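The chain below stands alone and is given as structure tokens, in the form predicted alone.
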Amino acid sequence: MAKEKQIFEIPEYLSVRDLAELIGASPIDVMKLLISNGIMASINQQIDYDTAAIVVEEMGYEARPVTPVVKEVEQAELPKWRHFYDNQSPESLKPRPPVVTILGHVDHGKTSLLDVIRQSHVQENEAGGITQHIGAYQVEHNGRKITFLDTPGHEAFTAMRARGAQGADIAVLVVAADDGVMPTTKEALAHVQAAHVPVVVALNKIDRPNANPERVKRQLADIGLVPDEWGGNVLVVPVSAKEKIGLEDLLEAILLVADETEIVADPTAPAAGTVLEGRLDRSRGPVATLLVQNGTLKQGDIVVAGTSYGRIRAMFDEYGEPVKQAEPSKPVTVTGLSEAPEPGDTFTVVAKEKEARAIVAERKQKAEAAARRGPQTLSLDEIFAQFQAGDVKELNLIVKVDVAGSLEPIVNSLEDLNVSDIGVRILHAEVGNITESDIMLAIASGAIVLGFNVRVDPAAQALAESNGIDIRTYDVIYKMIEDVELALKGMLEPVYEDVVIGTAEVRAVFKVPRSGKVAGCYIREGEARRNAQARVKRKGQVIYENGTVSSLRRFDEDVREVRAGFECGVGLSGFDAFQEGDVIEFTVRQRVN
């Protein structure tokens, strides 16, 4: 008699981790089975019932859809954007208005669409409409509210994510019906997908004589956005911002996606959310626009926002009207903070001002320490170490190539690399040079940027260096693939070189009791640092190298660094035979790949 298979009830969607826990298997074994079936999924990624059923059945069990009365499993895995209330019980979470951002190609009508929605749907009974710009506003549709972030563009969207905030619940991707999918459209989609935010497509400019919606839908399907009418899961809504056509349908589509995504918050919790804007007002001092994403913010609450804190003295809505409290998804302008916070900072309410001061002091101390260390690059060979520590489950890549013919073989070869259970996830692959937008996406998602026969824009290079983003360029495809494979195996050896950060001219030599001789120097270029290495040149010849700076003083004070144009005293460990006219070069060891 055949042994009866164990039955597991599987919800419509669940994460790989939850599936593994449900059937008592290792998450890595589950991921291996998914990979063998051509499905790349990270441990926290959501998979649907059909995909989960394949795994369950290959494990020797039987899968059945979960019965509707069981809600615990569906609510247990909160999506990534709900980080403000990860530890709260599902019973305390109530529906809240969705927060929507609008992205797309530069002249496909993002701003026009925002403007017409605002003019048409912000509470009509308010005389004069909106009286001030606060970076966000709420509209009403069928008695339900929707919050729009009035900062269109994937640069703004990703800049917020790069600072730790997940501002939007839903992204509206605007595509012109006469122009179709553009490279910037694909860029915007990459930023949205990296954030795991659901997409609604607004097919704009359908009023134009040369509009071709069916052609654009085919283009959307080609980049993975299959319209729901073609059996896909993306709502594509024809609209015209100019003629005010389709606006009701677009708002309805947003609410449908919101219902599927189950956007919730706990209105009774201490408030938390995201800073949308910060500025210094001449009459009111530091002013910040806050988007409440959990809890209820009240006048008099003590708020910590980045390295700013304070008791809220006053709150204003988008009309400039004073309000006493702000519920989840409501944007408000507040006064009372110690300084203007940065857009994208997250804010929280704390119980006492003393606690707020302590949090801010610690954050400033960490920021100063990080600034002294310089940017810490997350590079290819460090990915493996993070995987072993359990911090990384997949390698995020951004790929830029010179011609379309190179794109497919490179992407296919990279996607086939799965070593030691680390998956390769290509966030964005496109023809063209490496740009600032690529680096912003890398900052927000912790990705490595790979280039094949392309240049790095100077602005992108500077942004990457200041944020520790690893850019690797190649002119041979197999070398690129080999480097990534070696990195996944933990075998890629980093290459370092000494970089000169400053030079100093010795103008005097002083004898210091018990310390030998110290050089009185003038910093000609760059800077001298206390933790730098040093070499001494005399008449162009190196007479001492690989020394460390043992002392760096200005007047009677020990200092960490001295910049060009200033004088200082320099002591080196293991060398004090200075002569006037010697040149000291200060170096730091930096990775070059």
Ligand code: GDP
Contents of the next structure:
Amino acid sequence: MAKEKQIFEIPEYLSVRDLAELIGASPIDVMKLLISNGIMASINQQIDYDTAAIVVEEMGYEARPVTPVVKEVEQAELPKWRHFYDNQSPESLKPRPPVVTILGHVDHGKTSLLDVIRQSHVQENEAGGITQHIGAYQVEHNGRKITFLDTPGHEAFTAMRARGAQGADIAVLVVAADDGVMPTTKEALAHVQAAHVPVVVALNKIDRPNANPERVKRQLADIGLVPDEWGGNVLVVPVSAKEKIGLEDLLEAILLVADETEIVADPTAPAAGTVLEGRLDRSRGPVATLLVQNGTLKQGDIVVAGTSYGRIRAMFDEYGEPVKQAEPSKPVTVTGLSEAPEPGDTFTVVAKEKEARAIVAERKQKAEAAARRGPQTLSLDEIFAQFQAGDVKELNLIVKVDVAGSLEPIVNSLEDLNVSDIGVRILHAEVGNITESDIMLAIASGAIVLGFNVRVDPAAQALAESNGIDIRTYDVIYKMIEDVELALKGMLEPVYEDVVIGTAEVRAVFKVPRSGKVAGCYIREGEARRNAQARVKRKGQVIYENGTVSSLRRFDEDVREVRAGFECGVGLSGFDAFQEGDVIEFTVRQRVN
Ligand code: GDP
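Any chance you could show the form predicted in complex with the ligand after that form predicted alone?
Okay, now the whole complex, with that chain kicking things off.
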């Protein structure tokens, strides 16, 4: 008895990466198969069911359309909240309060600053004025609002980024004026810079007798944060959380930076944003703090957050007061979800509960499939594949070395490697072992971790393995440089050429309902392929090019290819003015270097 083919359910549209994931193949193999069928698709490109089915079948499986599911709301899948409003008309975008995260070395006063800002800026009209820790709070300064995320530290920030969310617009880097720039200060800076988030420095503890602001400013300049009074572009604000000094200046500085950055949203759109916290409350069931990043969230809205969904029963602000709606940048706790979502999950409002259920079911299915397959690797090879697909123009690196003396030569040699227009971007270079924090940064930024004469912390190793992050350690500098150079060379933009795979002679022209005219052809040489590129020649002159074979039929059947010596019907996208005697040339793009 013949072995039954494995059947895969394919949605109407999916990306090349998702297709590869679904069928357990490497994205490169899928791209190769597509190329051999005349389809140039990048790893993130959406392909339709028919195209995906070709791949599935060529891999020896059977394709079937998915039992129809409502299409996922676009925003939910997008990595950065900027994209929440990328597709919106500029007129509908309005300024919104900046969302601020606080980072810095341990004990430099992050928590104290958050607390003192919270206490001294509670709005007077709020009941009792006691804020609750819900993951974020808003304060007012000169009539303008600022949202603070109240989980300090870059770990939370980067964990969120690794899940595809970008929570903050501005980072406050806290540096104690007595202690100065410390290793974690640099690390935190690397994390926010990798995320392209602007930085304001809070020079804390200036009340301390041994505070030395000038020394710290020099240290800041050394790590690239040149204070504005020295002609740089970083606002450095002296503060004391203990003595409540400089808090207004800090808020002012945040608003100044906000004014230079485009911090906007469309308050009229269906709400979307990020989950800050999720927990199970004994009496209220699942409770989540949501940061609205676009649109206005309203009581009664149907929300999908990660793999939970539900109709919002009640909403509360940071004072525990019930609210009916939440505008962009406002954090609210909500009840009514089916389960507690994870911090960093994105949420969106959908029109119908049925739609929400379908999206969640699809996500759960995807998550299970991904868990079965294990981690997707982010190795040099994988980056190379993304590169070939034109998705990556930069190789992000994190470099850890044993002694300060080897840091500079390694960083310089790596930075010198830039080949053509492909760059090396060093997100973080530091003396020390490879830690969990390095791996988090790598996950969030799609980076490779390079180590020179250093060890990998066991926790970092485990995190890297479970997330498929490539850690490469070396004991010879030139070997490290050589590897990166090879990756870069591989990453060079490939050159493609159109190669003719077949020619056909038009012998008749038919009108087909709904799709215009189709050419009845005789294949003279090679073959015709569906989805191949095509050009049309008349009396030796090209009269149409860069078309695609949109339909290919033999008798009444859609076929994938027709070989020389056979007749078939050919439809092209974008051209149907065929005449008898025209010649159609079918081409595919092939890589020539
Ligand atoms: P975090 O680890 O960065 O969150 O730092 P904390 O906010 O927990 O502060 C660490 C220590 O520094 C605590 O003992 C605080 O009381 C103290 N501290 C924080 N800010 C100041 C300040 O402005 N002046 C002084 N003298 N001490 C401060």
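If you're wondering where the values come from, they're calculated on a predicted model, not measured in any experiment. Positions refer to the first chain, counted from 1. Each form is matched to the other, and the largest set of C-alpha atoms that superpose within 1.5 Å is called the rigid core.
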After fitting the core, residue 521 CA displacement of 2 Å or more between these two forms: yes
Cα displacement of residue 555 between these two forms, core-superposed (Å): 49.8
